[in-house]
Structure formats: C-alpha cells, structure tokens
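There is one chain below, alone, in structure tokens, taken in the form predicted alone.
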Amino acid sequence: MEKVLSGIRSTGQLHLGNYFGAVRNFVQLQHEKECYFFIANLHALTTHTDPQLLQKSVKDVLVEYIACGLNPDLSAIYIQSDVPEITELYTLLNMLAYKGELEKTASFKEKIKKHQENINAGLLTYPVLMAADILIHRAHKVPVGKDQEQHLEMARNFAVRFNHRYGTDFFPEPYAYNFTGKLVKVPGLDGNGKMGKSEGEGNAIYLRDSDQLITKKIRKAKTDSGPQHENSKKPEEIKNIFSLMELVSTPDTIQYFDETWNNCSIRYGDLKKQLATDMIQFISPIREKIVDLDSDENTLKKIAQQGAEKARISAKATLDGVKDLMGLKSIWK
C-alpha cells in the first residue's frame, strides 16, 4: 500500500488555507492509503518560538485536527519531536546536501528577508529536515500547497542521491499528491498572496474564528472601485474574493455575482455579506468540536501516544535500513 506524509508546523492555530490545502484531503486520504500526519514542532524552533507558545501551539493544531476529520485508528497523527528518529536521520541527510542549492531555496530567500537578525542554521537547512520527516517513512504521496512543491523537489533529490551514493532503491521518490490533480492555494484578505499565518492576523480565517470575527475581517478584505466596462478582467482582489467563495458558497451563487461583477452592477458590501454568511456556516460546525476537545486532555494525550507510536515503528526500520547502508551499523552486534 502506497505511504502518504504530510504536516504542519505548529506556529499558530490553523486557518482555511490549511485546512483547503492539506487537512481536507488527510481526511479523505486516511481511508485510501497508510497514512502517517505530524505536528512539526521542531520546524517551528527557527524562528525561536517561546516555549510556553509552542506547547500551547502544538496542542491546538492536535485538536484541530482532530475536529476536522482526522482518525487515529486509521493513520498515525503524531508530534514531530515525539519520533527522535527523524532528527537523526535529518543528520545524516545533511551530508548529502550542498550549502548553495539550499541556499538558492525561495523559503529561505523569503525568510533571511524578514528574520535578517536571525539568519540560523536551521532556516538554511529547513528543506533537509521536511525530507527527513518524508523519508523516514519512505513517503511516496504528499499532499503539498504550492508553495511547498520546490521543498518537495528537493526531498526527491535527497532520495535519488542517496540511492545513487549508496547502490540502492531503497527511497522511493515522494511526489505531490492532490485529489483534483491540481494543488490548492488558498489567498489571503489582504488582496495578494495566499493565506499564511505569517501574513498578519487579518489576512488569514482561522478554523476557531468566531462569526463577529469572520464577518470583520471579510468586510475588511481588500476590493477596487469596481468594474468599470462590462465583462471586465477581475483585478486580484476581487479574484481572490471569488476564489474563496468557491471554496465555500453553492454554484448558484457563485454565478450570481459573477454575472453581477460582468455586468457592472455588483455590490462589494453584498458580495461580502454572502461570503461571510457562507464561511460562517462552514467553519461552524468544525468550531464546535474543537471547543468540545480543547477540554478533554485524557483523549489529547492517547491520541499523541497512540501516534508516536506507530510512526515510531516505520521511522526505526527506515534508520535501521539508511545507517546499515551508509557504514554506520555497529560492527560489534
């Protein structure tokens, strides 16, 4: 059976463009295939987050999957750094990587911008330790946002390098996995970009939002003065308005203000009106189970142990398997 990985890190709780881009198809995914889903605590370290923020993160992204549909008796779900396996193999696949292909990496381009007075090892070497969490489980989906897919790459380099260094097919080559066959990107309020926690607080609907929260920030989103001829080409705002409502609003209503927007009549205070309307619906029901689950730590606890557990048994035949090949098994037992 085919293995699929994938995480979040644990910087904050999580938003619909997490839950569009990767939950909602953990959540399918959990029935098809061997699954194994993790909360990246250790990704989370770059920016050097405060301890006491980092349990509390790690806690809410657990609930919040849980609410959204993930199973522990179906696939593994697990804290990254409950599995010590990964980052030992994070250090061996550092031999196989070279300073300037991930120095040439978008991610860290981005982030030695905004951190320049944090400019650690760890952000140069984020693309090996996402391999380690794909590869020691020997991944062959992974169901990606788009603005992950070079990181991926990378990871099906590290693979192909170590099978050619050492003779072997012993990695598979991880590829994006997306039920549409196209991978989600889901845009932010603030008119550009996508839907990111480090976006600011206003760009991104998180899945505890409350419905005054979500009706401000989508009043708030960012529009144009409107169309100016009919059958105008939408600006990016006003696509990226459309975009979420086709992630939340029925067909019907979608052509409504579609039609609107061509003919030059719509409303930006409508649209938005329905847009909320249809969001708050959505996220409704998911609030609610969080906020049942964010009390019950007995069932938190049994869920992380339950997961470590299991991906614990697949990382150590992995270790066992790269260090055997690379020399590193002991020759006294």
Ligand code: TYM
Second form
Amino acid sequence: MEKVLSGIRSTGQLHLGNYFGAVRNFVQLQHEKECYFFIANLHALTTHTDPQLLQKSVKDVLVEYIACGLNPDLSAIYIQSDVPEITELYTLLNMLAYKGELEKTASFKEKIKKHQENINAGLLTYPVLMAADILIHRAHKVPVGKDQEQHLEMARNFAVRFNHRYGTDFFPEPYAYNFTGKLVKVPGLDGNGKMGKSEGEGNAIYLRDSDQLITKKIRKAKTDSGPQHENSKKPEEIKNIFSLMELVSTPDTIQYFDETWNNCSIRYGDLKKQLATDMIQFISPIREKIVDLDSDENTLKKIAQQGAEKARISAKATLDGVKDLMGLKSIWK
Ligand code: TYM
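Alt. form predicted together with the ligand, vs. the form predicted alone above:
What follows is the whole complex; the chain from before opens it.
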C-alpha cells in the first residue's frame, strides 16, 4: 500500500495556509493510505529556541491536528523527537548531501537573511532532516503546500542518490501532493505573498481566532480604489481576497462578486463582510473542538504515545535496511 507522510513545524498555531495546503489533505488521505503525520519540533529548533514555547507549540499543533479531523486510529500521529530513528537516518543521509546544493536551497537563503544572528548548521541541513522524515517510512506521497516543492525535490534527489550509490531500489521517490492535483499557496491578507506564521500582524487567519478577530482581520485586508473600467484585471490584493473566498464560500457567492467586479459595482465592504461570514462558518466548528481538546491532557498523551509506537516500528525497519546497505550492520555475527 502507498504510504503518506507529512509534518508541520511547531513554531506557532496553525493558520488557513497550513489547513488548505496540508492538513485538509491529511484528513482525506488517512481513509485511503497508510499515513504518518508528525509535529516537526526538531525543525522548529533551527529558528525557535525557547524551550517552554516549543513545548506549548507542540501541544497546540497536536490539538489542532485532532480538531481538524486527524484520527489516531487511522494515522500514526507523533512528535518528531519521539522517533529517534529519524535523527539517525538524518546523520546517514548527511553523507549523501552536498554543501553546494544545501547552500543553494531557497529556504536556506531566505532564512539566513531573516536570522543573521543564528545561521546554524541545522538551517543548512534542514532539507536533509526533512528527507529523513519522509524516507524513514519510505513514503510515496507528501501532502504539502507549494512552498515545500523544492524540499521535496531534494528528498527525491537523496533517495535516488542513495539507491544509485548502493545499487538498490530501497527508497521510492516521494512526491509533493494535493488532492486537487495542484499544490496550493494560500495568500495572506496584507496584499502580497503567502499566508505565514512569521509574516506581519494581521496577515494570517488562525484556526484559533475568535469570530471578532476574524472579522477585524478581514475588514483590515488590503484593497485598492476599485475597478476603473469593466472586465479589468484584478490587482494582487483583490485576487487574494477572491482566492480566500474560493476556499470557504459557495460558487454562487464567488460568481456574484466576480460579476460586480466586472461591471464595476463591487463594494469592498460587502465583499469583506461576506468573506468574514463564510470564514467564521468554516473555522468556528474547528475552534470549538480545539477548545474542548486543549485541556484533555490524557487523551493527547495517549495519542502521541500510540503514534510514536506505530511510527517507530516502520522507522526501525527502514533504518535496519539502510544500515545493512551502507555496511553498518554488526560485523560480529
Ligand atoms: P511549515 O510548518 O512551514 O508548514 C506546514 C505545512 O503548511 C503548508 N503551508 C501552506 N500551504 C499553502 N499556503 C500557505 N500560505 C502555507 N503556509 C504553510 C506548508 O507547505 C506545509 O505543508 N518543512 C516543513 C515541515 C516538515 C515537513 C517534513 C513537511 C518537516 N519535515 C516532512 C513534509 C514532510 C515546514 O516548514 O512546513
């Protein structure tokens, strides 16, 4: 059976980009494939060093996974650092990763600009750890947003390089996946770029946001002075609002506002009000589940333990195979 793996860094709470780029796919795939979903707390360490905040974020993401519909009886749901086989495979894969290709990675270049005071080796080898996450279960499909495409290409390269070097077909080639057939990039509310945890205040809508906060953020979303002539092209910030609408509103609603844009009768106040209403309708049931789960320590602990146990069985089988192929099995047999 095909295997599916994906993870989210514990660097804060989940937003709509995480949901539509990743989690929505997890929930669907768990009914069809052998699935592994984890919380990337080791990756978080490359940029987030406060131990208490890290622990809180791990718990928040776990709660949010379950509230979104991940089912621990269908998927292995675990915390990255609870599966030490991953870091062992990471060490081994580092022998196949070249300094030049790591330095060229777009996310590394971006991060060293942002974190000039802490350009650590973990940032450089971030894609190797990510490849270890994927290859440890010999996963085929990796549901992620568009921003992770390059990392997936690197994971594929490491898998192919390993197979070639050791004359094997041990690792399948993993591919980025979205069930719509197209990787998504959910835009932010500030008019340019993607929705992200580390973008400015008000750029992201979080699954934990209250109805009032959602309304306020959408009211403040960037717009322009309106269409100047019929059937004109939408500028970036207006396209973004329509893109968000496509995630949560009905086709009729979108068609209505499209027509008002095209005939220049659009009122941004109405557009935003409608988007806020539909967004709240989408998010509030998830938020209610989050609130219920937040204090349920016992359930959360059980889920993480059960997930780690399941994941370690698959991880150990892969690691044993890799060590055999690389010449690391015991020589004393
Ligand atoms: P992270 O934690 O930044 O994001 C988690 C997931 O959310 C997606 N995403 C988005 N999708 C669409 N639009 C957006 N605006 C948006 N923002 C975030 C990301 O594409 C991702 O799927 N390196 C990964 C974590 C990771 C991982 C892995 C993923 C570590 N190991 C192994 C897959 C497989 C990351 O930083 O994602």
